[in-house]
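Only one chain is given next, in structure tokens, and it is the form predicted on its own.
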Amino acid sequence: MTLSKKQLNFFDTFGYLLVRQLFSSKEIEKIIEGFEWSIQNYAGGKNHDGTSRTMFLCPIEHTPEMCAILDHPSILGLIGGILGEDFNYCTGDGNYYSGNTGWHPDGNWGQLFAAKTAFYLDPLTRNTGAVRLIPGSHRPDHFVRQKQIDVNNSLELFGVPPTEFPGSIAVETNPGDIVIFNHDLYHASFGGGTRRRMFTMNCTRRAKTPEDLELAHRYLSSHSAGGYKLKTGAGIFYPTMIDTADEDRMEHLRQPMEIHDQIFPDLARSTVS
């Protein structure tokens, strides 16, 4: 897919983009199967009782079929349209969510450096856990950021519950729909059940300047396997992601691998026993 000028303007202005049915029903069925296998085998999903979130890193990296999501033409067109065709793939997380998640951004970069591509694997409405967003809150001049408002404390501050914070929206989705948003965008979820399935792909733009390299080092020092003290056996990625990669996929892996190995040399592929 190729993003239109209107879609790019929308993302730049509001900080997110919803693409309906980017994946077909057959494709998303296979993706859900792969997600379930991965969370059951790599995250203790079999023991999930709904009392708290079950989370694991690198959700698309455990089987060749899931790794191939990074090769999907529509995913490449979507993320590449936002961050540039030479974007860096920097893993992600998979979840059985339980209950609400409060308002938060995933970063405070003050610019479009990183974006999250979110896969919601169950039908979600505003009352059953659909992602909520505050459009425009990725921008440094947005009032939430300028006034340093604690959105989760809006009832005490303004007499308005966080679920009804002025300017927020609920993005209702069905499996196959994809939401991509700037890491700086405030988001939340309310009213979800005890096993809400969702996983993400976190990507950044390619570092080409000393300033970008500094950002990349800061990003990967926390948003990575090493940042979570996870031993994958292959550095930032699980081996399957690398071993099944062609040169086109490696274009999105190589720089994160190099930077991660610099930050966490004890976790580099050649040093992990």
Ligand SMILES: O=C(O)CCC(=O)C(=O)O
Second form
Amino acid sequence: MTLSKKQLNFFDTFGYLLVRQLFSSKEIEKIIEGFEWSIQNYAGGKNHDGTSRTMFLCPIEHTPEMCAILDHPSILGLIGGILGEDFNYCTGDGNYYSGNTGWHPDGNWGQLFAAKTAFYLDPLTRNTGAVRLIPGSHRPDHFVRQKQIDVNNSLELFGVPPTEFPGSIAVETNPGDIVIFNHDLYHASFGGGTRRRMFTMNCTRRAKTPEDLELAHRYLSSHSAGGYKLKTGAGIFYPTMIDTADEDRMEHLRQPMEIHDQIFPDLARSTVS
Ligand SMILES: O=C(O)CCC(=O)C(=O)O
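Show the form predicted in complex with the ligand, please, the one above being the form predicted on its own.
Full assembly next; the chain just shown is listed first.
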């Protein structure tokens, strides 16, 4: 898959892109199976009772089939088109969400540094938890950022509930559809059930300058296994991700592995028994 000029322009301007049926129904069925196996066996999925969110890190790193999402030509075309073909894969999170998330960006980088690729595993509409976005809010000159508006407080500020925040949209999806958005984009979900299944792949640009490297260190200090004090046994990634990687996949793993080992030497593979 190669993103068109219009798609790139859309992402640049609005901060997100929706690609319908990036995965076929057969492919997404397998992915849902892999997600369920992972959350049941590596997170508290078995104990999820809907009273709160069940979240686990590195959702695609527990089985060879899930790891191979990172080799899928359409995923490489999508993320590579946005962040550059040599993008860094920096893990992600898997969830049974319960209830609303509230509005938030995931970062405040002031530039396109990181993007979230989101997999929604159930059909979602505006009123059942579809992701809401404020297009353009990734830009430092957007009014929400310029005026430091607390979007979640919009009822008190403007008499408009956060669900109706002017300029926001709901991106309704079916399994197989993929949404990718700039980490700086304000997003939320409202009205979902108590077991809304979604997982993410977080990726960044490859760091090539001292400024980029500083950003990458900052990013990986918090958005990583080490940042969450998680012992994977192999540094930033679970071993399966590395052990099943060919050279093409390693291109997306190597720099985050090296930087993570520098920041969290105690978690590096050779030092963990
Ligand atoms: O569920 C959603 O669509 C939003 C997820 C979210 O808030 C996040 O990944 O930071």
